[in-house]
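One chain is shown next in structure tokens, namely the form predicted on its own.
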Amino acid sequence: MLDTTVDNMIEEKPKIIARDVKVVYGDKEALRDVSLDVMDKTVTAFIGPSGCGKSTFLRCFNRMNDTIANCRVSGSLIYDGQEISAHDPVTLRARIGMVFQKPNPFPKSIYDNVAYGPRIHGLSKNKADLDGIVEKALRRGALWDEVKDRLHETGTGLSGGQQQRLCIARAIATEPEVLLMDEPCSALDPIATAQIEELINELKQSYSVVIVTHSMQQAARVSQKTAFFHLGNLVEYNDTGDIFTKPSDPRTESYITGRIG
């Protein structure tokens, strides 16, 4: 029987690594001073209020801020061992995707929404390249074997819950290390969301998932560490369960029981 005590011992570096991260669009302050580390293949939720900060951090990792006007953004914020403010915006965005709150696949075919990414940044040698780096993209974003038939057929065509399961694909196609969600689900019917839920605990296998959520339900289901924001702050970050099960501040169980939010 092999001996496994040294690999179980062995933790995981974090894939981005934040710290005193303050956010200012023009002179309001919309995030302070938050510090957390993302952890790999790990699926990381953002939980709290509207308006409490939340997706304003999750577009600091991959410079989505950038294209806001009068949004400074300060701290330090490390992934792949660099400041992600020298990473190049383009080749960051294919390294940590995103899927945001309603699903936005391009008026193309199902087949180009996939292929955009990867023709772009050349990862593909030929047209059989292109085409198994699609088929895989499909296969981990559960919808080949309901478009495989159809790959030329335009991908706003598509149900809501497909049309978000297409936009995963299309972001996971670069091979991304990060995948970044914002309310993946607030636009979807109860079987699309269970769809993308069960998804995500697949990716998680390959991925480092950040999932913004309003549904503390669905954060407990599919996260494994949850972040609770406030007002611009960083109230509590700890393992899921204990975030929902034994909250260490007055403000997360007030939230979680209702009281506040």
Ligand SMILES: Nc1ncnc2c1ncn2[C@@H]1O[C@H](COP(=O)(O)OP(=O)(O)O)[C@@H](O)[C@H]1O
The other form holds:
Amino acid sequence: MLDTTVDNMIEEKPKIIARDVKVVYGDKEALRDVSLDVMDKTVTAFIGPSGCGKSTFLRCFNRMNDTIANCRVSGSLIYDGQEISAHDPVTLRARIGMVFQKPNPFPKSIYDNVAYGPRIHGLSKNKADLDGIVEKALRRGALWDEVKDRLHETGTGLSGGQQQRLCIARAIATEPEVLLMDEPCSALDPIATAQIEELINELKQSYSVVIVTHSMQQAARVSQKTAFFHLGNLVEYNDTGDIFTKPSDPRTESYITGRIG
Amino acid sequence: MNSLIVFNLIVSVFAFFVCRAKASRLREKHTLLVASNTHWGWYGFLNVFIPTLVLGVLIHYVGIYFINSGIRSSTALEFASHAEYLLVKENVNASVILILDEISQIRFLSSFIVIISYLISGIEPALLAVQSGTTIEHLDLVVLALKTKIMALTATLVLGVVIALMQAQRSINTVSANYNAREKVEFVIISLLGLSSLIAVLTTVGIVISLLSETINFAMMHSIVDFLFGTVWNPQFTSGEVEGYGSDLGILPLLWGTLYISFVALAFSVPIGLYSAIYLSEYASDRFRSIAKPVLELLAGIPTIVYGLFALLTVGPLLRDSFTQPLGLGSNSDSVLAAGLVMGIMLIPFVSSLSDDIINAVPQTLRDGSYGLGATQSETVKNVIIPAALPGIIGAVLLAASRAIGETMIVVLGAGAAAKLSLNPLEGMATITAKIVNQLTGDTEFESPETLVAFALGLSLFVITLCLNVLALYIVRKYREEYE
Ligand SMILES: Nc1ncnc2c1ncn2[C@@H]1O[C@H](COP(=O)(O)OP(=O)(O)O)[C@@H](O)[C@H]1O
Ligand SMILES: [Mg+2]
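Let me have the form predicted in complex with this ligand next, following on from the form predicted on its own.
Now the full complex is given, and it begins with the chain already shown.
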């Protein structure tokens, strides 16, 4: 695993480049001077104690912080050669998808859930086209076999793990290049968690995945790069193997050995 | 009675403090008590207060019983009807109150003063003083009632004092380590709570039963089929006719008027209320919301009679001058449209604040999910928030409908009194509620179908609004469960 990571690093240029990103809520500083590169076709994990700013940073990537009234983002975030703040948020969010902590399927049918994004962005020419997009997304979300006979039942009736995979399928239905996941397994049982992790592993082939997680085992299992945040600072960002075997910062070491957090 | 209550309270409070002090002394001697000091205090208090209160109430009603049977068996009077007896009773009671007031002009400790002055000089001076101002009818009955009353007061006071002191003594003696005073006190508290909810339920049941029984009375005088399916409402207010003959009492025109006006009101208030709720909860700035919401709620606090005046004096004439007369449709200022519009204005804040609550209850995670997929705010509102809130909004609309159907003042003043089955919204029509007011304020005798029909109308109204409310609550509750 370590080898492929190194390969990736050499081959791929960064997908998102963050420089000196600073976020404040009102007059409260939540994130200070964070700089890192998110690589393509790589799973990047954000770890750190609660409230250290992982979600805040993640939400900078698809401008979800815009929806929070008192949140201000400064610094530079470059995606696709252009400042993220210069992108249109609507198309930006189609290209950078997001999966949330709590599965949040809309109170619509499974089909309509997945078709939501494509419909908004006008990605399908006709019904058959849309059917194809929905099927493909559900297949990639590893949910197709379980729901193919009940596409028109409501999405809220699925189990927690299925709901979360539905949300992943919904996010990838718009063919994003980056997938942001904010603690996607924290509301799930171990079996559903394993299924999601397996899915992440496959999604890595085509997307750049950024995952916030509370579980260091999960970070070690699914990611190739890991960033450790503490009190609004990016403390360390390195290959996952290095972070867990030879952390360079004492705070990282304390956290991964369970002394802070 | 009031002297006793004062005395009672003093003894009860005394028992409270003595019991508590005794319990805390026991505790200081390192005895482990089953109940806390405060429990013991309340134990003493309740032990004195409840028995004396029950005694007072009991004697009061025994006194009333004797007075009433005295009046009933009075040989001088022959009561032709129950109503006549009630009238005499009322007269006697009024005189008794006047005389008691004359004896004791001080409210505080009044029964004590009444008894003392009775023992000193009898009731004659007070009787004379009152008689000089007004004439007292049935003097002998009044004297009888007065004496009974004073006897009851004396018995209450004497027995009350004795029992209060005895109970205080007894509860102070009970204070001990093992006696479970906590259980007793809590039993009283729970009983009080239970009693409160029982009262709420029983009054509702009582109202329904009285409606039902009067409706049955009505059904025995007038054909119920005519009532339920008759298309003409034309009560005759001339007495002396053969009962149930002269009047047509069909509910259908009234039901039509009610539904028509409610429909106009809802057609007006639901879109506006809903849109304002969406604007307020999704788009408005915090500053605007902090001003607009209280203003809307203020609108909900305006008494309906004010809306009624508005319909009668402003909207009605306005509609008449701008539509009805220019179009040659008559010269009516009472109209379905006027009443419906004003009722709609009344319902806007109701619909809006209910919908606002429901829209706010749609979880933030759903909005985030939609924004995260690149949906704009309007797309999110249209595709996610409204569908998610729809069951709740339907419930809110049904609740608004049940308010519209039960609304009285606006339709009495704004819609006129003509019961008709017509489609023209510029005509006046009468509703069920308006006719209930009409039938009960008319100058007819109570036991006639023309009056009793009000109860049948009331029962019909009750059934309609009950069904609507049950349906609405069911939908709203089901919707809530979805997001728990
Ligand atoms: N909407 C918000 N308004 C104000 N403060 C916020 C908001 N969201 C997060 N914060 C604050 O920002 C800091 C970082 O939060 P967050 O990014 O959610 O942490 P994490 O995801 O690492 O647990 C916390 O101190 C939190 O209190
Ligand atoms: Mg978080």
